[in-house]
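Single chain ahead, by itself, as structure tokens, in the form predicted on its own.
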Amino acid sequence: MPKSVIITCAVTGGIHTPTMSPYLPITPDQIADAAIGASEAGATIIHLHARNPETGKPDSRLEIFEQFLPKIKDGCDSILNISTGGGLGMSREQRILAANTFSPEMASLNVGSMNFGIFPMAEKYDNWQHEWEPAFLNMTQDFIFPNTFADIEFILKELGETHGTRFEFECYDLGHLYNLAYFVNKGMIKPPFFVQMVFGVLGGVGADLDNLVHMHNVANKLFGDDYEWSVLAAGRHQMPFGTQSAMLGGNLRVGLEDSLYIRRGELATSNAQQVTQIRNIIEGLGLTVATPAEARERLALKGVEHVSF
């Protein structure tokens, strides 16, 4: 029998502005319901951003997080997964805050430096919320998302030895997925680990399902059974490729972060709407979505008990 399959849902990351939907969670109350609605559509894990309650900017600061993380899990089961990726042009140490604060279960861990590039945006819109926003997507036609071997490691033992966190490694390129190799030959990552491999972002690879079917190949030579593979893809590629790594037995990630539509010129009203909608393609291909006590057997994680919040 196929396994069943985890939906990630990435609710707000630190990529979108507030200017480009006036749907994307912002403050704590709203990001907590957002991640309790998405629980109930049938999310399995919940990835987390922490944002600027007052301007919509991504946001490191432990008092925002603590207004969220105890309501989430207090309202719902599913994994909480704390990024590490954090806003563009944090520190590494503003980055990590959060998960070396607050003890997940899971955390989000990028592994390798890129060009990342969402510039591109900018030139949508004219009329801005906040100053903010135009200086943040511009600044990437010149940035480097660094991720490099010490930062890897260097996480890997704050929240993987120090705490017993597991990750979602997410991997933007094929590269990536021989960086994650080094440190599991290395013995720093242990089976099963999760990948999630992440199409259409501008520096990474593009969204073409032949990438896709190529990293899954590549990864099973690298990994063999010692992994759990995922996929997300950026904006309108989103659901067809979350439904193609459901065919080939993969698991996927929908969400706010990833994707701000719910089909071609209409925004999504929720994280929920986007669930639910990948939910029903599941289920209508004869599978079955994974409960959060399924993926924390599949994925050897801690337990909500042992969290720190």
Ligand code: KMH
Second form
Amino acid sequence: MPKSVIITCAVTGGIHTPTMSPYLPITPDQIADAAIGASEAGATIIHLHARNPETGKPDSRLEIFEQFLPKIKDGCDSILNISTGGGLGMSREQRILAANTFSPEMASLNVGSMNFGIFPMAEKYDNWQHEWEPAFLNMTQDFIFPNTFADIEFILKELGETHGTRFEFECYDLGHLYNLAYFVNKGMIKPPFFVQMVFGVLGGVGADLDNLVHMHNVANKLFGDDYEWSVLAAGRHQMPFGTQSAMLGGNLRVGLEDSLYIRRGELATSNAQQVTQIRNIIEGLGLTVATPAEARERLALKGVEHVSF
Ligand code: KMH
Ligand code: ZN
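Structure of the form predicted together with (5S)-5-amino-3-OXO-hexanoic acid (KMH) (previous: the form predicted on its own):
Up next: the whole complex, starting with the chain shown before.
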């Protein structure tokens, strides 16, 4: 029997900006509604960032997370995953603050420093709603997303050891798998762990099917049966790469964090719409979607009764 497919939905992220889509969740209520809607559509895991409710800028303040985390927990049983990527340019302390405070079942952990170029998107828009948007995008021309070995170790200790939070390990390139293997071999990461392979971010590995197959083969060589793998791809590659992952026995991620579209030239009107689309594809392939309970067991999560929100 093939394993059921874990769908992660990343509902807002810290990359797209309000001008790009009227459907991007901004306020705590919008983020909560988007998360619950995605869960009802079949999302197993919800990956969360916060934004300033007035400007939509990525924001690390606890009082914002506080307004949506309990609401989502009460409104659905999906696994809640708090980002430690935060918003590009945030300090290490800002990035870990929410996860360290609310002790979620899962958090993201980016396993390599890299160029992270979202500046090409700035050319596509005029009439920005907020001044910060083009400045934020354009600063990534001269920006490195820092995830040093010390940063990774800090998060593994602070969150992993202290809180029992487990991770969505974001791997944007082949070398990141080897960074992860270093910590696995040191005994700092215990199986079963969850590897999110990220394709199509400018600065990371391109959205080329050969790369997906190769990264999967290398991960198999490094980690054997000890891990679960998932795929996300930016923009128009989101659905094709998610589909390929499901076909190869992997899991996948959708959501407006990674793509604002439902198909070429058409904005997705909600996160739930993207989840429904990929769910239909998965079921059309004769596969099933993993329930949160199945994923909790497969990923050895501590359980919702042990979070602090
Ligand atoms: N935005 C994705 C490409 C994080 O939140 O830690 C990666 C991501 C990072 O989700
Ligand atoms: Zn994220």
